[in-house]
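Listed next as structure tokens is one chain, alone, in the form predicted on its own.
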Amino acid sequence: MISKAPFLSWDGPVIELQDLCRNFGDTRAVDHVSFTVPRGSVFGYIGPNGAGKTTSMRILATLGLPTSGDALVEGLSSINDPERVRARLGFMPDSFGTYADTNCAEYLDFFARSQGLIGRERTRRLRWVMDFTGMRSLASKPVRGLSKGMRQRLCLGRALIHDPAVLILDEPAAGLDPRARIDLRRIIRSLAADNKTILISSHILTELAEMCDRVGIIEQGELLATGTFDEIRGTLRQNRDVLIRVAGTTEAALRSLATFEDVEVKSSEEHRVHFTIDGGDHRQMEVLRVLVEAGIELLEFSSKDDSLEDVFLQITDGRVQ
């Protein structure tokens, strides 16, 4: 049984992987990956497949051994300290199994008694899970009988039923419909705010880019980025698509876009103009001085910052391993 005694009071990083390097042969599946992760934020990890987000991952979750380097949860080792990590963390891995002849609510209460909650409190931790994850309506339904979403709900449940500190999701999105995946994110987001500490892989991006707050892309075992997005778009360059209405005909406004070398116009049609210009806020705002010096009467003026696919794309190159 594992030990129920009160987790120490930590202020470091939550999650803390140092250096951490994972071998399969002569493949390095993860390569020197150091990150943190402070309490109460939520961590994605992005990355295409074999990448080594989910290797690293189980190794936190204490389910895998490094090659070297290290990987911390409120301080202790998953390596040399697994029990007590485990009592602080629970893991979604990306494809887990049921027991078919089970209803929801003895598939939680398995896994409840297996981490050792007992009598009133297993009670108490049960009916809240169900509750938050909106599983009480289905307490008698057979596990077999559920639908993905609903699964994905239960397998989050079964991750929080000891209440734990650090909560770690493989591709939790993966498969799920529009409104599934827009419940998934409002409860992520509620747990953070309930200071659970959150490390969540996934292909979605733009979920990601929504719920996470900050980020760490990762490509054939090497970290190639990490901190918030604006942070890692603020270290690419920058190329803004821009959209401009006029009251007049475009001539003139394209006489004026000329001037600039890091101006390209993609299209021109009546009174409008789409065109990228590299650079930042300061670039965008010359491009408007000298329109509006040029008595340009403009009806609109707007652009769009690059997605989080965007900084994706130029970060990564396709590599596989």
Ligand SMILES: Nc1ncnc2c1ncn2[C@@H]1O[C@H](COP(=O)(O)OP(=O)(O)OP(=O)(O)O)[C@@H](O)[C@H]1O
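Throughout, rigid core stands for the largest set of C-alpha atoms superposing within 1.5 Å between the two forms. Residue numbers count along the first chain shown, from 1. Given the structure is predicted, the values throughout are model-derived calculations rather than measurements. Compared with the form predicted together with this ligand:
Annotation for N80: C-alpha shift under 2 angstroms between the two forms, rigid core superposed. With a cut-off of 2 Å and the rigid core superposed, G227 has a Cα displacement that falls short of the cut-off between the two forms. Comparing the forms between the two forms on their rigid core, the Cα displacement of T259 reaches 2 Å or more.
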The other form holds:
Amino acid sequence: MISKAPFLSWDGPVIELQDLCRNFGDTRAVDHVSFTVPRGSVFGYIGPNGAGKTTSMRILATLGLPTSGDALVEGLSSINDPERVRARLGFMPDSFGTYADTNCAEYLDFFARSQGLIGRERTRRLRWVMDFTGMRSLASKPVRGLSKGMRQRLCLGRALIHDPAVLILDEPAAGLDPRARIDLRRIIRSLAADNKTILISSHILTELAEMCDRVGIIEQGELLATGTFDEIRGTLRQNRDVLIRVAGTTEAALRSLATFEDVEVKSSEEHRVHFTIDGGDHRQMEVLRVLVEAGIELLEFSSKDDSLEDVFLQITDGRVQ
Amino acid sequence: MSDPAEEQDLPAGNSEASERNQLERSLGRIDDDVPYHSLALDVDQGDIWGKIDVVSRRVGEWFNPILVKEARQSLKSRQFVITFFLLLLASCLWTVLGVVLNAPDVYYIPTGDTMIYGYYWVLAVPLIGMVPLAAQRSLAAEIDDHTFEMLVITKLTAMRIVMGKLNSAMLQMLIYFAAVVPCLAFTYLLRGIDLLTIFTLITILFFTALLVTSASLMLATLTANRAGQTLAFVASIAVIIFAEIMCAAFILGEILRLGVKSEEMMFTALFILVGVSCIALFVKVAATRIAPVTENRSTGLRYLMFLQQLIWAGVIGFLMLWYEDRDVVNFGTMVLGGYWLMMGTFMLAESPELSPRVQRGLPSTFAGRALMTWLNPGPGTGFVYAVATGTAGIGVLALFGLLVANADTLTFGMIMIGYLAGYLGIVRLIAMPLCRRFGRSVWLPVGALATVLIFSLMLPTVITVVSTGAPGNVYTPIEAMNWAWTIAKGFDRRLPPTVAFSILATGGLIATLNLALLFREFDYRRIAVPQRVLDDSAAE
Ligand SMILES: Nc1ncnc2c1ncn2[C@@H]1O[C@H](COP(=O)(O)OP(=O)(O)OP(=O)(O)O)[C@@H](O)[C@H]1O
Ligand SMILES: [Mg+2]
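Alternative state: the form predicted together with this ligand, after the form predicted on its own:
The next block holds the full complex; its first chain is the one shown before.
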């Protein structure tokens, strides 16, 4: 436990990718990717298949080499100081093998020993991990006989066994049932509350939205956007669709809308007008205020809030490999 | 866990409580009714068994985790259990068969010396044959199944991983051996064989098994792809068959037939000496293969090669004085020439690019740079290191040969040095552009070496055929290129000194040409360790 104090003394970004590139022949799997993750926050890494998520995570986890650039964990290079990085890192790969003739407890015990845990310290960590991942009742099951979701739990337990400050989880939710997904989300939030820094990848945005502080969207090796969900949505959707429903005729409403230069009416039916505003929340509020002040009897004023999938599709639009 | 400083002062029990709180916060439900697995519980040291548990756990902490894991696995593994019982069965069968066949004699004539032949095989087949293959499979399977990656990112060093595999193999050997011990005791009771012979037999078997196992482990780390693994498996089987034959020839043909006298003792001792250095080299190679690529993967091996040369020179010198025979020296220099040619070829596959991590550890003083640059990783330094160290070793042995012979050992040494410098130089000239074009792979220089060696065997014959119309059976100076014939001539002491000189001169010329092409590998200087790394190591 004494060794933990210096680990925490680093106050720079805990995870930092610096202009990371990795080519496989002509394929640019990772193309000049840079981002940082501060301590205690969860960074979601989102991208379609083959975007380069696994490749960059493996480099960070000291399992691959970049063509150029560097990946740092607490300021230490994964490339030049892998041992130091490994000591603070828990990595859960997207696919992993298991040992024959081994049960879950033995599997975890083996990795606890490999991480240098001895005596009471080890048994304590084993108990904690088994409880934390809900593996207690599975302890005597052979690893080879586990279902996909159980294996994910075991793998997460393995990554947590030495109480690492940084976690890299490559699609941890793949193959989990809805209940286990909720558990996972809680686990991630609880770890983040515990000052762990987490990098997590997924294709499913809704899932990440609830557990990530920030996300990065990657496609064909390029990082297209980073920020919170709202930031990404804000920067992207400068014009938004608005639909209004009025009690009377639409004539008055159309007249008011015509005073705005940036409002473009798409269609108007009996009681409905569909128009777009060239701007964000601010513009939208202004339009609403003008309509209300003009005495128009509004029954409904709704802006079509893009679902996360829409954001995703919009950002990665036209570039699907 | 909010404040780590606070937590430090608390006893373990309290931090357990805080982890518990954290659990309840995150999950809200804990299977309190399910008991923990025994591995997750501290041992209760109440009674005598508890005390034994405590002690055995404490001892267990010292073992390599891989050994602990594989011991647990093999207790459950069907293959291991079957092998063990087959072994027991085989030794029982041979005991019964031997006693029946020797039926009345058993009671009054010493028959231990015939019984031991069967037990030898009962032990040699699993020890030298199956244990190495199992060790290789176990390492190759980890690489194949991607469990290996999870292993290397733990605190286990590459060396500990390889040693763990080797330790598990040793444990298996011990268990197999334990099954045969009663039979060996029985043999001794039948008389006809002394304890020293049994002991020597066991020692040689164990060392051979260890040597073959470490070679197999090294082979398993050489390539990660399927085809390479198959090739490694085949190579291991070849090594095993060779080892079985050599071991049987020595133990059955020498030791059991003639008994253990001073000469056998000496050979056993020298075998163990050379064997240990080979085991060290194989284990080190395996460990460097699985260490991070940015690490210095060469300098340690170069030290070991030097050590191996020292041991070899000592062994050859000793044998030469024992037998007073110059052929021993020539054999020794020939092996050294081949050794450095092979090692030099492997070093040619190293990258001339040094990672910052490697550059941090380069010599920094002027003297250090002058003397130690040859130990830096890189194909150019590797070339110089192989040629220079090889030349020194061969030269010393050849000079040492003057103690028992006249100048022939010097002539022979000259051709070996010439061949080493010349062939390695040519391989480097071929491999350098190839590596630049196709990327670095150990197969390029190895392929170049094989081509050059075969080509130089055939070229003189071809030239003779073209110029005279028929292959000559007389050694002409042009045959100097043909290393096999020339070496055979050298052994027969019928090699003209002029040929030896010209081989040495040609080799020297090619090596000098190579020196001119060393480029930037010598420009590397030590770079400073980043402040962050220094801070971190200070904090440990
Ligand atoms: N070892 C390799 N050899 C050749 N190409 C590779 C290798 N590993 C990855 N690639 C290529 O790099 C690109 C990125 O792959 P990567 O596995 O990082 O994608 P990903 O974002 O993890 O995808 P997924 O969501 O499907 O897991 C792909 O085009 C892939 O084909
Ligand atoms: Mg992936």
